[in-house]
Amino acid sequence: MEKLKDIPPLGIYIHVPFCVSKCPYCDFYSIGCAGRSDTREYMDRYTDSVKRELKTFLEKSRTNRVDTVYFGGGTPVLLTDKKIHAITDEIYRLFSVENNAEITMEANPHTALSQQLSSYRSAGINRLSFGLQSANDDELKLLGRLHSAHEAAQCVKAAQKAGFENISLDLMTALPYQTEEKLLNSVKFCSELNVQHISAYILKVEEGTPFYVNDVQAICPDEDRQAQLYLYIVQALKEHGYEQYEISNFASNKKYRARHNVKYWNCDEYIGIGPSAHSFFNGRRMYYPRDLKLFIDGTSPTDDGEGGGWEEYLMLRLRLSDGLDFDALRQLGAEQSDIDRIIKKAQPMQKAGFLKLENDNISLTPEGFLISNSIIAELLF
């Protein structure tokens, strides 16, 4: 029989389906509150509905320890203070909250944030995730941002001062008109504030938002000159002390790299609460809907099949610069033959400076990340 200490604390991640207003850029199912005279209606009823779920999967977990909570969105904050709080309150009444949990809340980098911060510090989240884009003034206008870059800096420092040591911040790449320079100025923005994480994300225009409506498109960067940015930024976080361990993810050191975003990266089991939020729990695959009232009246997370196995491990943990070991492989399944295939599959890759190959491992290069799907789809078929 399992023993509980033999199974892995649990992930949860809460998702927070408010915003002042919807980025033109965004594909994250939030809704705008701005004018509208339900939304605190709608959040009383989404943090009770939160707490109600956590009792629901609880029921069904093998484990009631978890080591990371992750609150992203939409804007977490604006659920306010006092209902992070009794959400915070419910998941350690419920679970038990490992001492050195790491509990993440994304976060709009404005000056407003500033007289909250000790009141969040204080509900547990001890990791926070700002939503930077850019340090340059001109492209967070173009990204419909609120916030200018000094108002950033000033809610770092505040973070800092309230006493936060783990602070991320989000660098889009493969903007419109973006140049080097800009991307370099971004980067020694994030390092002359010492924060311990930077997320970098190539822009990508999802059908259906006003950047695809307006067709932005057309004066973003081609496929070249997004990869020449690419690899420029990584280069230039290099030489800013930033280690990549992910696709799109850099840590100044080990103990900062997001623990919970490891999880989805490592097939370990996490519950999503929220709509459109996925899981991984039990060995299924699940998500809620997108759409709040069916959260909030109740509607059941959809079964999306079963998840860990080896194809789904090698997929994810490709993302990471750790890659992966064929004995990890074996452990879930593979054949040798599928190894052996595997390894012949890479050996040219490798020869192109794709890939790794060393010591029974395997992991993607900066030029293998670029294009990740694609080697991942050599090497499964």
Second form
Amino acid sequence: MEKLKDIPPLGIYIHVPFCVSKCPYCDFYSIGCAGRSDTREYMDRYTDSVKRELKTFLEKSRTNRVDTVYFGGGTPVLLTDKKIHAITDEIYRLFSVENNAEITMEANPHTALSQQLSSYRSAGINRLSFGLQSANDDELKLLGRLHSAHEAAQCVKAAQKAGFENISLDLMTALPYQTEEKLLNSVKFCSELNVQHISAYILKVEEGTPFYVNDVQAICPDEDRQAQLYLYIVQALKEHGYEQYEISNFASNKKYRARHNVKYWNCDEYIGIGPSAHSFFNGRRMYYPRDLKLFIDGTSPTDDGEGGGWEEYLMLRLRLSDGLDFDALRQLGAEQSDIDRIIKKAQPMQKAGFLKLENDNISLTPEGFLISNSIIAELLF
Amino acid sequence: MSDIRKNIRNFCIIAHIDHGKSTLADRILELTSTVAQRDMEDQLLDNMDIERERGITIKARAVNLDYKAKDGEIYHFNLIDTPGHVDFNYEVSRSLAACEGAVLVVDASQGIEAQTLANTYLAVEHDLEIVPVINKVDLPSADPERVCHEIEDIIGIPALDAPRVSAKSGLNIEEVLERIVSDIPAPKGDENAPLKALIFDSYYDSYKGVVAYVRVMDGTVKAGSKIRMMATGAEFTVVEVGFMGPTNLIPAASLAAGQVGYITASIKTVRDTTVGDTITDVDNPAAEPLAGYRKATPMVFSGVYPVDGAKYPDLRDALEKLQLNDASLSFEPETSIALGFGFRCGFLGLLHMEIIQERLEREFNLDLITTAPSVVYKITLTNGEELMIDNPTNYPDPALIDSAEEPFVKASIMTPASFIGNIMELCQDRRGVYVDTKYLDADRVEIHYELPLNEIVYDFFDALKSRTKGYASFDYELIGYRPSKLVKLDILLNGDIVDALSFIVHADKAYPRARKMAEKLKENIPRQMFEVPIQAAIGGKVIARETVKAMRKDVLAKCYGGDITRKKKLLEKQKEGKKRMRQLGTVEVPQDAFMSVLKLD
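Next up, can you give the form predicted in complex with the partner chain of this protein, since the form predicted alone came first?
Whole complex next, starting from this chain.
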């Protein structure tokens, strides 16, 4: 089947649903493996299933070009480098992966990782995203993380030594008892390690997690304080050379923005494989059930309707500091009356400093990001 | 013909809520074999769902029954059910006017209550023969001796040999029927005199048009008679006359003096058959109508709005349909900036208001917002003009007001003596003027207060109940207008007056009321993108102020792994939420917040 030239390359997300143990705040789909004897077997069958699904997607795809791959989870390194290789090999075999493709893997910054780093590089992985969360050991302990700040630093340095030139660290804000000093300490830590990219997420206590059950919310900073801490870290990161480009993402240089993740916010198409993974493929949104067995058994993704409309584009693009051009909305089918309404509604928000309206473009400020749900709802409805 | 009248007994039953009126009526229906056992539905006379649930009678109903007495003769009973609540006082008085006697049902443990007393006095005023009955004698707490004495002391009628019954179990019901035969006089009247028939109730039937329930005082009426309503002047030709069976209408050849029955005449609206009006014959008219006709005057007003603006026509249709059956309900269109299109509705009282609202919601499936109830104020302007104001929106500029008056009621509260202090505190707080306290017996008293109607339309009854552990009963009658210091209180959100929240209040009550209102709004308005100042003001002067702080955080920080679904769901939820919002100027107030402020206290 002939592939059309003007179809943009795809991103591929591989969701690896295995963890040593579940972190108490995390509600992503994964299975704690500690103390389970059948893990190896499941990992084998999981890997085979990923290969199977890659093929299935390719058969229906209008392009075989790929420019980003992302291993997320879960804890992808638990699969072992052999299976990671098996998956990347299959991707290279089936798809035409561009030369400068961004291939990311999430990892926990343990020292144990160090030995496998060169093997990951040979699998083509050129970007690492470490779940640091904090450079303060008391906060790491509270989050149930298995590493210390010192260990994390060693790990990052080892990665750099192994040749990784694009490293991202995750931080969390709005943790219990968090102060500006603690945040600054974490920011300095990242900056001193010269990493290229930082994600800073506001902790959300999700239903069903141990944090939720133990009502950690009660000791978390309140709404006003969360806002203060968020604005503080945005500013601190800026001062340390990390420019904000998305609600929770910061890069030392434009070229280090997470290209794979930007696809999500730019309404580009991507394939997501693994239980709970989402795809935007051939104009449809879909996702696999949150169930490893069903995934292994070959259950196809659940359709979640058409994607890529102008409302969806607006909702996603406003996550980016670049915001969106009204021309793009027009091309996606927005009427001039829609645009006029959006502008009218945006004006008082601009006055209040929540957004910028200029040159037929609309973009949110950090203050605006903080209440972006309300802003988007107000602009759309 | 006089033989027919000799065996007719027209009577009603007077009882307090829960004292067993409907159950007694059911037992009488059973014993007179009017209704086969299998057709018996509990509390047959109460036709409407709400009546059954609340155990109250909203509109009078009547039924014709035949009873074979111990003297071997057949008696024709006309049981006329009366509304038990003070809101329907006038309707009660018309029902009483159709009777020669009243069965007074008193609960053997609870004794006489305020409403019972009010209605009994009304019955005595109408020269009705009172047949006291002590009900619920089978309850462990029953004290029939004490209750008998109470009846004798308070009402002043002999009650020592009153039948002691249990309507529930059927005990001694026959004795009640025999009393009705022996004690209540047969109706008088002259079937050859010009027609005079009293309308005591009417309802709209989609096939027959209005069905008017009448008591013929003089003369005879039959199908083909040309009749005139003496108060309204409307004329009709009678299509059908007959008697009211418990489950259906039974057509008859004619209705004559002394009889109770129905008339249909292709009448389109109940407004042509107002309760209390006199029907006469066009060709042989009566010289004078029966005494006591009065137009129903609404006492309490409230704005009624559909939650969904698109349902405005449905609300209008529903109100029109209800009005077919309820001439005392008045409504006219009104517009609110906050609430859109709706109606200003007038009600006989608070209960009437609640019932209409409930029926609109239940029978017509409407979601409603109602504004705080208002009474009718009399305002005299400096130029001498007199205005009746039932809507705060129409309250004139204070500079133009010379004087203001508000309606007062005489309230009578019956209570165990131990609650006197609590009740006086409540009435004092409601600007009440103490009249007197009467001891009914060692530990039951009747307290009289004069109170502004305005002070009882909100929550007086609830407050009374909670301060007396539910023991006190309460009744009131309008006693006229009195000078008052009134002010109009406006609520401003973000500097804009929310018209639907304005209300008229006594100057001394303005400050606490304003503070409470502002606090409640603050509690109930969620933080928004911008700070929302809440102000309560009289004229231009702000007397209370609160602020809803601006929202600081509403963000899905992690939109990740391509999971757009979650974000979309959130947005969908916000869209739904917005639908339930009321846009008040620049401020969005959730429906619930709005309602909770209206239901202040």
